[in-house]
Structures are given as structure tokens and as C-alpha cells.
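Only one chain comes next, encoded as C-alpha cells, the form predicted on its own.
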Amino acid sequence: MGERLLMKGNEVIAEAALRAGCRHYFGYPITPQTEVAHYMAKKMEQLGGTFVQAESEVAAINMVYGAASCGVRAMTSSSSPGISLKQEGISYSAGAELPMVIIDIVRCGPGLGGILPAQCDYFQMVKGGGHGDYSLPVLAPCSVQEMYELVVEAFNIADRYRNPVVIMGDGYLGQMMEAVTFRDEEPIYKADKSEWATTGSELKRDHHTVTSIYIEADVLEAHNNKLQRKYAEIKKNETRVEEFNCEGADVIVTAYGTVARIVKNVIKDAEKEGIKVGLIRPITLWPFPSESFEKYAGKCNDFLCVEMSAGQMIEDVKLAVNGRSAVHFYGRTGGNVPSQPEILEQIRRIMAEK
């Protein structure tokens, strides 16, 4: 490993993309990712690349949605409303299948909401915020040195399978300063991208065409067809997840980013009350590892998913649970975090309730 450094989140984040071949960032300041575009705007100048404050967050995305058509590796990044912004572009690059990474730092909501942490753009990333049938896998880091190995992992996903990334992180993880460890080269995924890039073709060779539009109907469905096809690969091979404690918990909590940080405090409390509590931490939350949660149904009685929402995870932790165990939830909205003491107090009722 190469050197080890204290920095914030959001830097952590520019960093990573710098690091992974990144030359080309188009974004919009929004509280609390700004850093990350302080940061690309410093360092771009100085290694040559092309950095655009863009007029809006709908400008934004289609600068990507054009650098990402000549082949490079292209990012924006934006925080809640800003990525509600994005979304018409999204869809666009998805069903052009662009290679590129969206970062989004969530603040709460809904509307402008505010600057404080939330998890609950988790239905307008994991479930296709924009329109048409496509998915993006969406990373969630949950410490500052993930978040470095994630968007590098982003970057190559993108690129193996020609689709949009995304990484969501809450404003915690943006905003924290933590000691992280660079790696010296990092694994850098070849893409052969001569096939479809419009890189210029000087008549050597068929004009290579980047759209997302088929009026036939016939032709739109075979292009569907071949997405979903993508996307079960992307299943297949991609899905993420940490299991800690399960065997044998009395309770298997789930929650991701800063939240599964907690849970693992919240364990350790428990297990000196004779309480076993396990965590399954998505680290894709698409594609969601509905394996881990089917592995422990029906062994574990109770579930319990923990958000920084309304409860929006909790769906796709009911379907792969389905109807095997109790699943339970508690959430806080609002910028509100749930504490150790809090998720506590939901463990020792669902075993009073035993």
C-alpha cells in the first residue's frame, strides 16, 4: 500500500476518481458535496483534464452524457435535489449505455429539505429515478477509505459493462475526516471502447452512433431485451454485501453507510445484555444481495432494518425475507441519525416480545 493520509470524504471522493483515470468532471455546487467539485476544480487544471462548473444540474449530466460518448472516463457528482435534477440524463445514458460515475452525498428531504444526512434518496437511486426500465448499480460506502476503493471499484464497473454508476454516500460521510490508505497503482479495468466510442472515424470504418432513442417498437424491445440482459450479469457478478455476527443472532439488524457503523457499536452493547445481534451490510444496494437475507430467514425470527429515512430499504428487505421472519424497522428523518441507545431500545423490544 502507498501513503496514508487524513482527509475529508468529499476530497477522498475527487481523489479516487483522479486516481482511476478520471480527466473530465461536469458539476453544480449543492451542500454538502461541494468539495468534491472545490476539489477537481484544483486538480484538473494541474493534470490537464477538463473541469466545468456547469449553468445547472440538467447541464451538468449531459456534458457527462457527452464526454462519456467519446470513450473517457467522465464523473459528475450533486446531493438530493440536485440528482432529481439529473434524472432525465440518467435515463438517457443508461438506454445509451454510457459509462460514467454520479456521485450523490444525500441531505434530507423532501423538496430543498436540508443540509444534514439522510439515506432517503434510496428510492430515486436504487429504483431508477428517472423514467424506463433500467438499473445503475449504486455503491454505498460506509468510511471514508471505502469510499476511495468504491469509486475506483465504480469506475470499472462502468466501464465493464457500459452503464452509469452511482455512489451514495449520507452528508456524514462527505463531511468526515478520516486517515486513509492510498494504494500505489490502482486496478485499473481496460476497457476496449474502439467499438462504439465517437472518437472520429475518418471513413475508416462504419460512423458510430450514441442515442437512446428506437421508434420502432420491434427494435426498443430488442434493445430492452439486451439491457435486462446486462443488468442480470451485473447481478450475477457485482453484488456487494458484509455479514457480521449472523450465525446464531437472536436478531440480524440490516442498514448501510454510516448507519451500519452504529450497528456494529449497538452489537457489541447487546452481547453484554446475552443479546446476539447481527448486521447484514448491503454494500450494493443494487443489486441488492437478497442471498444473504434468504440464507438467514427462517434460522433468525427477527429482522431489523435501520435507515435514515421513512423506511425505503425495509421493501426490498421484506422481498427477500418474504414472509420467513419478522421484519421490523426504525428510522429517523429530518437530518436525525439513530443513536446507539435507540436502536438498542428496538432490539430489547423485539425480544420482550418473544
The other form holds:
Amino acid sequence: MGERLLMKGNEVIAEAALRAGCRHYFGYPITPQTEVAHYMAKKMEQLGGTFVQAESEVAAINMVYGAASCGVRAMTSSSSPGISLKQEGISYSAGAELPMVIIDIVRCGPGLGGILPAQCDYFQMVKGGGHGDYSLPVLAPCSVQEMYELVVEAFNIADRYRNPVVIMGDGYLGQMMEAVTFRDEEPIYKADKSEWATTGSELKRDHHTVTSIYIEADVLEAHNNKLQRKYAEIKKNETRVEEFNCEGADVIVTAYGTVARIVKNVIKDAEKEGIKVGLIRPITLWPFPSESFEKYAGKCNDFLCVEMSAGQMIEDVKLAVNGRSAVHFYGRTGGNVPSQPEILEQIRRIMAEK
Amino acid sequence: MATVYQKPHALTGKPFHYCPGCTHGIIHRLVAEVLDELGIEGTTVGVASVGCTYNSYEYFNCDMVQAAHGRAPAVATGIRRSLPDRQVFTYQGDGDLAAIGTAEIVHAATRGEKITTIFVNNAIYGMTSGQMAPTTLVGQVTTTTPFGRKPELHGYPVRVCEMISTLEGAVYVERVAVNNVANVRKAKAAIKRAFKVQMAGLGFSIVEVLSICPTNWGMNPQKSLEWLEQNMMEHYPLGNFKGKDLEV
Ligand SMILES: Cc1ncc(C[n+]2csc(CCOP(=O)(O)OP(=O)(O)O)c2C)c(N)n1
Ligand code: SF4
Ligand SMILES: [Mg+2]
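Moving on from the form predicted on its own, please list the structure of the form predicted together with the partner chain.
The next block holds the full complex; its first chain is the one shown before.
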């Protein structure tokens, strides 16, 4: 094992990206992810990479679009209001099939909302905030260590499928410091981009075009069908989930990111009261780990979805459970975090109603 | 027999879809001739924008990237920063560059991005059927200024070269027209110079080309050229705004 360091989540994002070979970063300042840019500004200059502080998130995502067209590993990072602005560029990038990594360290909304942590970007990231039929792998780490591993993995998934990949973490994950153990060498997927990247033809091959426009209906439909086949492949290969204590559980709680960590403590509290609580923690929000829910639906009668939002992931939970069990919800907004006692109280209530 | 005129290599040869008399075709050809003459087709990446030339990637033979409406300078920034030894150009209309893409062009210029912008000013939104552009002249009738552009309702036409030339990062700024043979030659010389400035690594270069849109102006091509000469040239004077004496 390699170095073990105490680092802030946002800095780990940047360090992981550099270790994954990313030398092109484009961003615009916004709390609570700004440390990513600070780290990148310093390192890119030292490493001879590219750091551009763009004039807006709109410009930043389009710079990533340009860099990714040339086949380099490129990324941007932002937080909720900034991600709203990036949605146009994200849709174009999905359409043009450009590999890139987009970091969203989520804060509370709507509007300018606040700078405190939240999970209220689930809809705009998982369901596609931009226009068109597209999907993006959305990875949701729950610790700084997992943040590191998933950022490296995000670049690999992006290159493997020629698709933008999102890392979505709540503000806590960006801001908190934890120990992280780095590998000596990263597992890098090396994609051959020579067939499509716009690097200059040297007059040795036909010219390459990166585009998302297909004016004829049948041609665009064929393109869409190809994208859908790719998404099916991603669903098959890249779904990630952690299941904990679910077999024979009285209640299965589902949560991701920071909330899932709180739930792990609640499980211990509940055990003392003789209640067996399980946890399904989606690590990929898209593709959603529906199979884990299908497995226990009908067997465990009560699911409880806990989010730092007014209820967004719960839609996917309900689709997966498909009426075979009750799906309860508990959420806090505005930057508030569902606490251990609050979640335990919800579980007690469900048990009392049984 | 000596060949005196042929298709530039940097054009694919696919017939243009532009309306009869539209000068987008001439401007495409000039860019392609410059790529040929400088021998840079193989080391150039172009950025197509959103407007009538959205698919200019089908006409230019160099590698091409299609950008969202107004975002071409940001896309070009990403390309140029990834390929430091290549040339990058954007080809943008006046709606694309001077309305929705104002932030992107101003900041690419002020950062001194080593890219070349071909800015086609036809005083109208061509592709979407003739709405007012930021460059539409006072009094000009468009589909969204049916009684003519009135400053008190619609503001004033923007002069892009004058504005961009105030930015330190913009090192070569010139306005040309393609209304007659002499001006077409000057336009080509300016485009060539703009690419040379980029190749010398001096900073951002832009050539604004006054162009006609017979279809949406509602005039035949000849009348359109006269209208351009009598009206556009008055508000948008031709000439160099910056970088005339650069050694390239
Ligand atoms: C975000 C967005 N808004 C609006 C449009 C519709 N649209 C397409 S082209 C265009 C205007 C282009 O005008 P200009 O840049 O002057 O180019 P021209 O066609 O005149 O050459 C508009 C508004 C779009 N494609 N995308
Ligand atoms: S609409 Fe105007 S700008 Fe577009 S191709 Fe026709 S004449 Fe040219
Ligand atoms: Mg126009």
C-alpha cells in the first residue's frame, strides 16, 4: 500500500484526478467545492498541465468538451447552481459521446439556496437535467477514501464507454478531512481514441468530426439507439451497491453518501432495541441498483429511504420495490442532516405500526 | 494546360447548402485557401457553431468540432490548451458570437487564447428565419422588428471589432467584406494574417466579415450587396483595428 494522508475530500478529488492522468481542468469558483480548483491551480502549473478559471460554468463545461474532443482526460467540478449552468454542455457531451468527469459537490437549493450540504441534485444528475434521451453514470462515494477510488474509476468508465461520468457528493464529503490511503499505481484504462479524436489529421487520414447534431430523423434515431445500447451495457457492467445486514431485516434503510454513514450507526442503536435494520447503499445512482431492492421486496415489509432532500431517490426505490413492500421516507433540507436519533425514531414508528 | 483555379484541398467538395447568393460560401473558400497556402490543414482543428453554418464540419477538410450556440470560443479554448502545437479556429455568426456567446468571445479574447475567430456579420439571424441580431442596423426590418429596429425598444447595433480591440489579449482585429473582388482579396489577406498571428503564438485574432443574407433580407443578391455597401459599411467601417504592424 502507498502513502496514507489526512486530506480534505475536495483535495482528494483533485489528487485522484491527477493520479488518474487528468492534466486538463476547467472550472469556476463555487462553495463548497472550491478547494478542487485551488489544488488544481497549483498542481497543474507545477506539472505543466492545464488549469483554466473560466468566465462561467457554461464556458468551463464547453472547455472540457473541447479538450475531451482531442482525446485528453479532462474534468470540471462545481456545485448545484453551477451544475444547472453546465447542463447544456453536459447534454452536448453525452450526445457527442465525449469521455469526461464532472464533479458535483451538492449544496442546498432551490435557487441560490444555501452553501450547506444537501442531496437535492439527484433529479438533475440522475434523471438528466439537460435535454434529450441520455444517461450518465453517477457515482456517490460515502467517504474520502471512496471518493479517491471512485474518481479514478470515473475516468476509466468515461473512457471505456465514451461517456461523461459524474461524481456526486454532498458538501460534507467535500469539506471533511479523513485519512486516505493512496495506491502506488493507479489502474488506468487506456482507451484507443485515434479513430475519432480531433487532433489534426496530418493529412494522413480522413478528417474527424465531433458533433451532436444529426438533422435526419432516421440518422438521429440510429444514433439514439446506439446510445441506448451503450447505456444497457453500462447498466449490466457498472452497477455498484453496498448491502449490509439485509437478510432477515425488520426494516431496510436505503441511503447514499454521508447519510448512509449515519444509518450505519443507527443500525447499532436499533440492534440494542432488538430491531434488525439493513442498509442498501447505492454507490451508483445511475445505473440504480434495482436488483438489490427486488431481492428483498416482499420479504422485508418496510423500506425506509433517508435523504438530504425532500425525496428524490425515493422514486427509484419505489420503482424497484414495485408495490411489494411499503416504502417510507424521511428527509431533511436546507442544509440540515437527518440525525441518528431522528432516523431511529422513524424506525421505531415503522415497527410500532407493524 | 495550366490549372489556374481549383477547389482548395481544405474543402471536402461537398456542395454547400447555402442559399443562392449567400456569401458564407465565399468565406468558407477563403478560409480553406488560407489553410492550403499555409500548409496547415493537417494541423488545424476548426470549431463549427450554431447558425446557417452549423454543419461547416461537412465542408472543411480539417478536423472539426461542433459547438453549442455561442460556445465555440470556450470549446476552442479547450482544444487549443490540449493541442498546443496545433491551430484552432472558430467560425461564428453574429447571433452566435455577439448575443448568446458574448461572454465566451470576450473572455477568450481577453485571455489571449491562441485561436482565430472568423466572425460572419450578416446583421441578422439567418438560420432561424431572419430575427433581429445584436448587429441589426437601426431601422432594419426583421421578423422580430417588423417596423424596423428602434433604439428605444431594441437598443443599438453592437460593433464587435471596436469592442474586442480594447482587450489586451486580442492582438489582431480586422473587419473586412466580401462584396467585390478587391475586398474578397483583402478579406483573404486578413484571414491569412490572423492565422499567422496565431501560429506565432501572439494571442487572440479575429476577422469580422460583413456578409449578406439575401433570403432573410428579402432582396436579390445584387441588391443585398448594394445594401451592405450603403448601410452596413457605414455603421461597420472596414479596416484594421489592431495588429496591423505585427511581424508575422
Ligand atoms: C441554445 C440555443 N438557442 C437558440 C437556438 C436557435 N438558433 C439556431 S441558429 C440561431 C441564430 C444564428 O444566427 P447567426 O449566429 O447570426 O448565424 P447565421 O445563421 O446568420 O449565419 C438560433 C437563435 C439554438 N440552436 N440553441
Ligand atoms: S439564410 Fe441567409 S445566411 Fe443562411 S444560407 Fe441563406 S442567405 Fe445565407
Ligand atoms: Mg447572422
